[in-house]
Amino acid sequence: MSEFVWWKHGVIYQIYPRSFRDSNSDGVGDIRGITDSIDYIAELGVDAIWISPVNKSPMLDFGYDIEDYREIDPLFGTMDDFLDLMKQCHDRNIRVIMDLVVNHTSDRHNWFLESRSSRNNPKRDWYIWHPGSGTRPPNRWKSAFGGSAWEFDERTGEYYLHSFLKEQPDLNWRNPELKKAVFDMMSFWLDLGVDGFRLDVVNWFIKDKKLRDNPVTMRPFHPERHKYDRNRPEVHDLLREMRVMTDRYRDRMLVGEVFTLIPGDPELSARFIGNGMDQLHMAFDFSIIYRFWSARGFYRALKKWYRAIPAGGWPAIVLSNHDQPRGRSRYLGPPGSDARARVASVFLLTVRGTPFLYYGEELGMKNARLRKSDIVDPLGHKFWPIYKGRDLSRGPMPWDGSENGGFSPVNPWLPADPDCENISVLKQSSDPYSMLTMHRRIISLRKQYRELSMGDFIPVLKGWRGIIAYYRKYGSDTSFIALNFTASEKKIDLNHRGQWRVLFSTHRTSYKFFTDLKFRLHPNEAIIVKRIGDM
């Protein structure tokens, strides 16, 4: 039997630092705010935290435009603050994962300042430059933030590539000196004790050498099929080298964001895991995030993801993050009800794979309610009101019932939820039936019963009639999970001999026994039962 591996069998908690906790009363969350909350994180029971970027940045894309990879931005604190956070986490056996944004840098990064200084600069080829064709850019590639992906630079008379903002020039990963510089930077953080990296838009790293035009589509918001500016085969050779470098350090991990359009692409994401041992340790597939509330839809997306994963690979499971609307708001359901969010959380924490829990998801946080004047995301500014941007999922964490939910004594960078008192950590911590208590309970069960984190996944009810049900089995230990996605009562009748004890239910307050897995599910009930009798 394999031993517990933190990145495979634990729970990873994503923290968006601007919105987690403000320790210095400037309205922006920071590293010390995370450290001040370390006991809360430990009590939640997670095994690692992934921190969105805290490197020095002009913050035009809120940290995803890095000016210096080896410095902490003063907005978030100091290097000493970061090292103290790592120590506090490691003292509690919590790992720390950094966001690694290396598809592009800020245009204020010294590498780019040198690159654009002249056509003959030694770092010119560290970015992607081209003279274009007359007064036209090299091709028709579009930026993810709208408009051409090429910006003309008056100083040197050439265009540079930017897949996002024009202030985020793309790195040229085909240049061996650039690659060495990034690997050296990664080693710098690994030497300091960082436990892994989440790689931003990993499938965008390599571009077509000939800069060929992408095929045109008829979709108004997606006018091209990204054949040549993303998903190039050479990226897998690069990731193999990155894995070799990372594996020189003990027990570290790489997880990649494979950015795709709706409805997701599990086969593409799985390719970034390679054979399971030679590229990324894990990759994100967002197919489930893109699904409407449907047991059949959730199951089919999960089945495709499992089927795509190589034999030696391991799936990451995610329902919310800093770029997508929060799950609680996507799932809707009756006004004021968190019933669907509870079912989704039990799904997240009990299917096979590593759950990535987004800050506030354990509280049932909803999308922020923002006016146009509140929006700070450049995407929200550009596409309002068709698309309101990513700020909706980045609201301040509600800690208590005080002003701004205890996040900050001053007006925060995004407005706090007016209902923050009712969903706050303080209120939910003392409520045995709250979302927070539920998450703590299930994460604790994962640690107590190894089949819930390490076991095989054996589906028995596959979404038909609104039910997903499955066994998790590890050696002689078996648990059974049933999820009712509907507002109707459902019957479970599996005739599986033996005695089963209820470990958790969203609806049952007295933990009873079942015989032969014959019972009725309440509307929107999620239940975990463990076999204690003979098969």
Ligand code: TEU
The other form holds:
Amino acid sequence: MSEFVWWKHGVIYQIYPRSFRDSNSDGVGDIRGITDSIDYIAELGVDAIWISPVNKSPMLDFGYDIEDYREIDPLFGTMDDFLDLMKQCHDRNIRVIMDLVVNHTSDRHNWFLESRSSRNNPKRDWYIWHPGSGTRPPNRWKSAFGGSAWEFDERTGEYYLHSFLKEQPDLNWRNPELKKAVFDMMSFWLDLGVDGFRLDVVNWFIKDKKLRDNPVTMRPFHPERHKYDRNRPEVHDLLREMRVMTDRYRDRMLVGEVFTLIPGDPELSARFIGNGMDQLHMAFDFSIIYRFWSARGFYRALKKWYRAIPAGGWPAIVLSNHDQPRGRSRYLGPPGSDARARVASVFLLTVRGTPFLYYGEELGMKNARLRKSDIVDPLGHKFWPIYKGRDLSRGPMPWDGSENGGFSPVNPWLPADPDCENISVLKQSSDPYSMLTMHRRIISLRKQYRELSMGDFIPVLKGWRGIIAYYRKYGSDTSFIALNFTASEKKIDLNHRGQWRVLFSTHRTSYKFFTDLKFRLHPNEAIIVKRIGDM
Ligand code: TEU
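Having seen the form predicted alone, I'd like the form predicted in complex with the named molecule now, please.
Zooming out: every chain and molecule, the one shown earlier first.
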């Protein structure tokens, strides 16, 4: 496998299709909206887009409950729209990653309708059924969305397992026919030219055969250790088979969402890439997402992640997604300031690994400010106001100063940010110092100077005193990155002789060149310099 595979050197842009752009004025983003925005995506310079699910779905979990894997939901458009989007992307050398949600289906999926129809239906075993004991469910496993993970089904007098909503029954991956049906479905999309999949909750696919209860822990908020309902070792055999199947196609990529609770579990995540060549191409580790603003915290999480990655493996780096509050809001900082978000983005785009950029992150989008009546996420409904759910990070993309930020002429499914004109694409495009311009610039630097994407990572300042600094080195090319997480000026004085040229700074620094690595970092400055020669 060449070192220069696209998914290693590229940047992957996550699009939440409901919220990107509405092309047919129904208040919900759609596939044509993405196609209409293709020039924006190309100009941003990303190498691939990952689109959250667009398959047919009753949308109780906004697409993560799939009713038909081979169809596009009419809310998002048609199969022709999808194929056209893929063509427009491929013409511009942008790959397309689909979301593969196969821990569970919707309860409206034909497979489940058959499975629940009788105890001896041929697809009964495609899901996880159990009679329970008396009036009690089979065990104490909990749904991630609250309550028991078991739902009693009157018709056949048994319980079925659902790790999420009761309308999201879990598939039984131990059944070979089910496995074949999913592999066939994957081939269907790979044959159409899809460049890969993001595997939803891949670490939950296989459950304990004996359905044993999880060990109880004493840790607050973590009442059980998910030994039996998640993280089963058998999943790795399955992923090896999936990799063999995927590798029959050229240049495709599988990235897994390994979902763990705070503080994250890099060793577990890394297990999903096997020896680096034989399971998933990449996996997410959420340790850094779960960190508060702290140079030391970020550095330690990154280091643990790198340490866990096997020799032939490659890390994915992610700071935001559709399940977590937006980075800009998590990192806070001085009121109204995006200074920390900028430092975070330079981190995301210059440490070693493939950056996953969440739509709007390039604009410094904040969490949506929502009232209770705006909430649509089932998690938000259930846990309001202690936890407001995931709608906060799913707001409409702000394109310009028109109605609803140009996202849609009608009221969007989630309200547009009242301040959206200020952070809109239109406004930021013409501002050489905007967040957007900064992202375009760094992504283009990654293409120009391969050490920034493919280079070794050599840490120099490890988060003490609020600074992370590192070299990226590829052959004879060396760049140096310094990130000031603090609100005070910091002196950098490294005895690294030579001439250095400033490639990028978050600040309008007066310096263009340095002699040796001796300079001052402004508060919350992030800087990229390149070595241009010896003294
Ligand atoms: O997320 C996994 C998951 O467990 C989260 O939904 C988590 O429970 C939530 O963020 C609370 O912190 C994946 C998808 O990314 C998510 O959108 C889906 O709802 C979920 O799986 C079910 O498919």
